[in-house]
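There is one chain below, alone, in structure tokens, taken in the form predicted on its own.
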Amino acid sequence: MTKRLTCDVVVVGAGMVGAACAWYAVRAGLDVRLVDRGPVSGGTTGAGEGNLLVSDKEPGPELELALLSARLWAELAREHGAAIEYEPKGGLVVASTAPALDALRDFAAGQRDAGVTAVPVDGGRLAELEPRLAPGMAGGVHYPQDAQVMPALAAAHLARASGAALHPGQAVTGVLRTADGTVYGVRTDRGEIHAPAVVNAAGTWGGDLAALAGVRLPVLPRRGFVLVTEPLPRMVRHKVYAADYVADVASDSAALRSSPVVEGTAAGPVLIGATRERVGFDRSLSLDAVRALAAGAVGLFPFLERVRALRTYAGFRPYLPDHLPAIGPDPRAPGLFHACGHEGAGIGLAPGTGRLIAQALTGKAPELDLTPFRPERFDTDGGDAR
């Protein structure tokens, strides 16, 4: 079947990952349409904290992607400056007990071997980095490579600056395939867009888009709340979290899990996370989750007990059962590429993902081995962790 091409690539999903895919694909010389059923940053990206972390990742493919992305974020910051509110504040992971500190230091040693800068900090020196931290902590590890952006602003800026044609408020209702299964574009509620490549950057809804193309990708929503305080002077200098946060990220449990992550912002409010639970797309306020956030934050920074919380909001992280995103071409539907399933790390991993997708789209050798991220890897797992 011969169809007149509208463009070279349709990127579905205008969150941070989709914006990064559009940015790097245009720079690779491709004509790109960026389509989303809602506004730019209207999904998970708009409900995120903007974490750009290497500190929470064990050695392996995700850490390699995080290190690549950290370098690319620094390049983007030099090019775009204040437009994305990039802040290389660094991270501080703290342990309250000696056994927890031993485990944290062992974890950090493996990260250092993989290229992460991880600096042990004795308990007596924690106050030099964070003067308002609760006393009595056993120690911690300082990660100067951790950073932050304002996620909705960064995604919107990159989407606009990419040069891609933007199509917000346009829902994809089908993925177009020829008789032999080759993808040739998408059907939307406003008509068809024909292209030899479609990128699935639909985040939490990436599984639904994959299903429109006739393939399986078991993306599930993992709800998380963020608590936002009144504006304050800069009282928290780094992104500070407890050592058990790493275990919560890696957990497969559907039940509520909470470990404190506290950080200041350029605008003044302190952001407090992080909870994780699989409850479908239920946006109901969970008092248990919010209380856990508040208690954990006060445990790290006692001064927060006297600070007003102005609001809380929820978002859905796109969870895949093995905690790795799907990145790259889908052999089950030639012309379909995936860039989704990053769970809570999508903001941080977006530039590396976008660069890898652009390389795959143009037939270049990828900077990282895409094998661990292959989208068809779940076809033989016997289930989808529901």
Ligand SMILES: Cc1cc2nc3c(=O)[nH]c(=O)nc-3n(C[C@H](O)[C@H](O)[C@H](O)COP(=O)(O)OP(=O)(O)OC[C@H]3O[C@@H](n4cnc5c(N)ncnc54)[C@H](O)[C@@H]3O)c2cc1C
Given for the second form:
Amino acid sequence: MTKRLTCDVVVVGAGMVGAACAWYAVRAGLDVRLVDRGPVSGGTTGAGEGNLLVSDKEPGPELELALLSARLWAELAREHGAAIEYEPKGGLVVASTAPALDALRDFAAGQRDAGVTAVPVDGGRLAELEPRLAPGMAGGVHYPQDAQVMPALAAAHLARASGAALHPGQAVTGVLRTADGTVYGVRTDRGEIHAPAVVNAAGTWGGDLAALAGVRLPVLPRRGFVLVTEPLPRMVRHKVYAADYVADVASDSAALRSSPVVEGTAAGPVLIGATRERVGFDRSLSLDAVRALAAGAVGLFPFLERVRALRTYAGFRPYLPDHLPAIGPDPRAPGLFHACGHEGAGIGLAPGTGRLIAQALTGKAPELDLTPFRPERFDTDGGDAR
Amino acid sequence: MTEPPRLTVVGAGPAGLAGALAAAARGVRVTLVDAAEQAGGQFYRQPAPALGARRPQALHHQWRTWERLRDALARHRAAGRITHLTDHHVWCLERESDAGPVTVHALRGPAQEVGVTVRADAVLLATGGYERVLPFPGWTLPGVVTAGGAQAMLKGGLVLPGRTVVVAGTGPLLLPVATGLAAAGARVAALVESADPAALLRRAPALAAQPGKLAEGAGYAARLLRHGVRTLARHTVVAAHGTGRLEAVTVAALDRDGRLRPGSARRIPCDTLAVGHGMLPHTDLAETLGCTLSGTAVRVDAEQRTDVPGVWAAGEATGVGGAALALAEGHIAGRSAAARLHGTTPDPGRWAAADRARTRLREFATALDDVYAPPAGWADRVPDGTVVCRCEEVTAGQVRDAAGTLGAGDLRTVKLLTRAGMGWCQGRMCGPAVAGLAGCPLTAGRRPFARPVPLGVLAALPEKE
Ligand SMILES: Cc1cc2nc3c(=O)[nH]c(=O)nc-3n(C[C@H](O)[C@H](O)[C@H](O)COP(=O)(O)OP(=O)(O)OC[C@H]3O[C@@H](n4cnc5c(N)ncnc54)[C@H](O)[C@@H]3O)c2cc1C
Ligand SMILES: Cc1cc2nc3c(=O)[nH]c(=O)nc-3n(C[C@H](O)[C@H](O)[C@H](O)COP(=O)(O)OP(=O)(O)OC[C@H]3O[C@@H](n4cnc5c(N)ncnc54)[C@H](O)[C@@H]3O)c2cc1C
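One more: the block was the form predicted on its own; return the form predicted together with the named molecule.
So here's everything in the complex, that chain up top.
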């Protein structure tokens, strides 16, 4: 006997994005079930870092989503801040050479026009913000809106507090559609769940879930390694990274580019991350990647040379060919909504995504224009990287 | 003349030594790498020469076997066939392609600050195992040590960990620890074993093939008797007590289902508790190389080969079974590696004796495993307030909450949500306890770095194309 359940919305994927979708959908008055084939936070959410960045985003739809999310994170933190280790610590982007600094300042000027707070810092004053930074940097930009959470905790606490029914350890094996194509629920390895709306928050596996519903969404994995040091007293105050990071996010190159963000955590260890490589789902250790991370970090903070890395781990960012997530209803399969493909920013962008999905589910006007995030956009513009 | 093939052996315990000697005797240039200052591993752990021990053999049985290994190692070293790198802590192994060389990355010296790399055509992993310790209230008090730790202090440093000792937990290793401590002059107040060793006799088929083991067991029993050590079978330590330091333990009897017998609790004063619940294999290096594990041990074939070409494994790393089994496996691994490195197919008939010993000892190990399992209800008896991960000070209650309503479902997500296993020991100590409390299977954790590595060493790794 398979049991059959009904509700208003099935959210597939209990990572950061799925947890945020559940949170805002319940707050919009919906009866939600949050289903994951594994444990909560067991996907990329448990294998990345928790930078909530506006600093690395150029003006455009992603930055708008990041600014909306930054506001929502601060709101969420009022209730859950300690449990999810929220820290509004700010970011500091540095440039070692004068040309790099010029580029960084231009970039920051554009961001300011889009509503970002970006404060130029002269080379001589960097030490006031980061006393242990390597001397001789040309200068930098301070971004007070950058913040941090511990992603696995954030997803788990938000999921539990959301009020949605949790179904960990239950795999979605099919998306149920009527003869006219309308989605009416999911098939799982433990029975069907019927609902007029299904949200695809399956992260890096979002393409597979879309395929179960008979639609195409070209989500691909992009590997990243993170280094974790021994616990230290607070030595690094902000999220600090070198300016070449910005260029790398939008880069289309498959080669390794290291652009480590160095940050202290509430628990003590310094996190150094992350690399960006397109190697499919290969989890094997790349010493080349960790070498690049270590070298970059020591370059920024020389004291780290003698500090020990306790571990390293890898995760697979979900990316779409144009580096924007898919958010909103899928006209090809009425009742299916997508919330996946956030690449290296899914933690930061999760609350905004959840809010937009809840608005779409309840037929409200979305707070941001969803056009750039349309899930069907790859059918027409040939942007498929496969 | 072409250069002889090169084999790196990681671990200089019984398995690694036997493997190194077998390979070196067959035309292979061996580099033996070990974290300790001297060869010997867990079993033949040697006191530092500076301590000037007059009769170290008093602490060891099978002393003659050790002398043979030690002398052969000295001969091969003198002849340049074996290079022994002591005080080298291997943090990672790397193989660039299936046919390419294996690079061993190590940290040298007691401070483990200097990076060293060793290249070879193949590698034998003989990294041994580590002890499983399950928590109970008071287990973090000073004066509570692991059984192996107590033994190591005795063998390696010739010091007694305390004056009045209780040895507790489960497993055959508790016997040599108790007799060793008693022989060295400690008062062993009790040997508290949660299993029923008599059950071993009911496993007659396995035991019948083990006359030597029976004699060994009888020998321990006689020695325990001679030293007046009380053995409490089917008993467990319920709590350790003390303000600032261990002063006593409470022990209680267990019924057939592993529950405490009401009214059986009693207090035993002591200043040291040596506790252990068996051993688990060290698999970090193998896992990072991509070797398949079976359960918590490295999987090997009849030649002790892992499923990664050029990588052999032997001893405790492939399953816990004692020093004699480690020797047999190491010998087979060394002979197989030598033949394969010379481009020939080995003839297993040449190591038939070692093969028979291996079969017998593995059967025995399986029987031991069945009998000496941690008592059924141990996890339920750990109160919420007891710390289970010492590095990060995570309590049993936090683990239960994570695995309960927070939705963690495996060791990895429990770790992410509680930090249990994120500290210095990377979950080697608390992994089994956390798995038990969370009700999820114990899996060998993924630890790409077998040792903490200075970032400066990582940054100085050679850059690849
Ligand atoms: C190294 C690294 C560093 C990063 N650093 C940052 C950072 O600093 N800041 C930031 O914002 N982002 C960062 N990211 C990116 C971020 O981690 C991801 O964008 C984010 O975790 C995606 O969340 P998600 O909920 O979409 O996916 P996931 O967390 O992967 O969740 C998807 C879930 O769907 C489940 N699932 C899939 N298929 C099915 C099915 N058929 N049935 C049931 N369940 C299914 C999976 O089990 C999984 O739990 C980083 C990523 C990496 C790899
Ligand atoms: C308390 C105790 C009592 C025991 N009593 C008995 C007994 O009475 N009878 C019996 O048969 N067996 C006994 N044993 C078990 C016996 O010690 C083991 O079976 C045997 O030592 C296993 O041999 P091995 O070569 O596999 O590993 P080990 O002897 O453990 O040797 C492994 C070696 O690898 C080295 N190593 C590991 N990782 C690294 C690394 N990353 N870098 C560098 N070096 C590394 C270690 O330093 C060590 O020297 C006892 C064990 C313990 C803990």
